[in-house]
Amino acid sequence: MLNSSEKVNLSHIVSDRIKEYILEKDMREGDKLPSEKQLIDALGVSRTVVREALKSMEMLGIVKIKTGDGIYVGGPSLKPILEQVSFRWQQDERKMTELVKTRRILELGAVEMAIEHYDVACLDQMDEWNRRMAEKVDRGLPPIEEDLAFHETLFRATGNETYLELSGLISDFFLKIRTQHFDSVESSRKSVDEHQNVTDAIRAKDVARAKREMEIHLAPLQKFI
């Protein structure tokens, strides 16, 4: 009988096996491997093995295992892979220093990246976004959801997936300084205005101004620093 760590080290050859096979077939998102008895039968491992290697396999996104159908290739993604260690961060100091700070490169790159690109139907939405926002804040209430849209809106605006998963991740660990942020109406006021002044600045493809705008916007996250 295996024990655990032999169990471990075959899941792990089980793992890149199916990954040297779906690389040699040139397989795509979506394309259907081989059965979980198919592989037992040419990898001669027993179904825990294998089983394990797929649900780790799952957990990063390389996989998706559908019930009752079969085993897809799954689509390329960096959420997976940072979700893993994401819950680290929150407990380190410096970490989050420096995920603030990371926050403001990727904020000042996306809208220069917004401006390449040019989405006119992004650009769009971050004013419907902003509109939203608005709303809410006559009527009181903090748009944290609706601030949040809109800069998630901004990186999709790039045209960049993996930059948009990067900053997706690292935005989710601001929700608590988003809530102190909205804490008055005064201060969600000026933010509407400031996501006017990037928006405009953005349509007029003017990016020392549009980034000269960011950087005010996110003046106040320095205090967290």
Contents of the next structure:
Protein chains: 2
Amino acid sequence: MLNSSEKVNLSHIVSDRIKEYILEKDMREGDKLPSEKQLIDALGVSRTVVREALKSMEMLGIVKIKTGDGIYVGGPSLKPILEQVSFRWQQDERKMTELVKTRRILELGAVEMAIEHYDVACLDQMDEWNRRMAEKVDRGLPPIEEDLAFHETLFRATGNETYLELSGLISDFFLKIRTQHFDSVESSRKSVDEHQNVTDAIRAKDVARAKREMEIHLAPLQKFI
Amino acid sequence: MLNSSEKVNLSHIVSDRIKEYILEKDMREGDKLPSEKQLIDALGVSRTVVREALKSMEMLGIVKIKTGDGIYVGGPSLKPILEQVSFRWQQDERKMTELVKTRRILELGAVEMAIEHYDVACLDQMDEWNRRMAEKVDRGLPPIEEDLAFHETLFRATGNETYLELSGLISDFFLKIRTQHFDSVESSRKSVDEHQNVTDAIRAKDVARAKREMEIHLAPLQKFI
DNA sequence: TTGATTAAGTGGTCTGACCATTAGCGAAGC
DNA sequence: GCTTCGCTAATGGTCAGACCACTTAATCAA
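Coords for the form predicted together with the DNA, given the form predicted alone:
Everything in the complex follows now, all chains and molecules, and the chain you saw is the first one.
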């Protein structure tokens, strides 16, 4: 029945068995799985097979392997998948337009969700990053890391881990553009002010205004390409 | 501290090297990669390491291993990965909530971009899928594939390949949920009508109305969890 | 009590062997 | 000439055992 048609690797079978095990035991992130040795004995296969299955699951983020310690259940994460998506984006300048538009949607969505979730700590941190950004601008330096951190914190302010992962991936691609964007002190100062406007609007829980401010902030990026 | 060597195992390094190789050679789906033996000699590591790297990449769909034949570059489809990873998301309430909210943002953004891009062919195709959906509902069947296709076509209508990939990823996850959502004929019919309203609004280039209709369409999903 | 040492357990890597499957090719048959 | 069969070499699949590196915790010494 099951064993007749599908020609499957033992690794796949073992991988499925381990996944079933996680579900059956209702294990959560950080819970410890049986050791390699125990899995070998329990499943009756060679170490090779067990290891290949575990390595695969590790790449997918399903489990986390700690040398000399053991095997633990991983958290629910989009990261492994997203890494595969971006795997083919390498140095593809043509995709920039698409990425800019995608980022716009995500940033505007983040503003909306941030107001809904309203995490004061994150908002304070956004202010902090913006303060450091202004500081760096005053010293005539390009505030790349601070700008990145500001936006990442905004995504974190949504309280949505999945959204954070998704958006973070897109944002990272704009590192190169940022370098050129912050070439002049004026545009850098403008960015700082725009950030302030966005956070103010979020604090006021004014969705429409916050989105408008974010649109203004992102407008130069649209033209850039 | 950033560069403080992340202790990486050889499998990961080898995996990255192979990915680089694929990018450098600009290999496409179906192209043949060097055999295990060749990779072992070229990279100077043991067969164990190479195999673990390849097995992982196979699970991720990056490569396709054919016994007795060789190793081939895999396709860009993310579905196999999603199936591997998402098995635990369904029982993670928080993750579900995050996914639903993320999807809402993406669908609303898609509506906006679709109006901006305005691809008549795609709009016609959306109508076609909706027609088939209505047909299936009349026969008392759950129109899962048609619903999925409708939304995928909407994402395609944005003319944004990147957006299509990201959104499709999130959307696909709701397949199983759809099964339960279409349990009653009434809710299915309602979905068909809502689809129609969305496409009508897009055709009229009425962004506000189109978003409103999409909100209505997605509302039941929010409550579902 | 505290600190260093040690031992046991665990994952990381390597080696060599053998089995199973496949593609390619040449020989046999039509 | 063409097809078909069967062989062979190449390749991936699985196994066993060994040794190394790292972590943890028990042990011992100050």
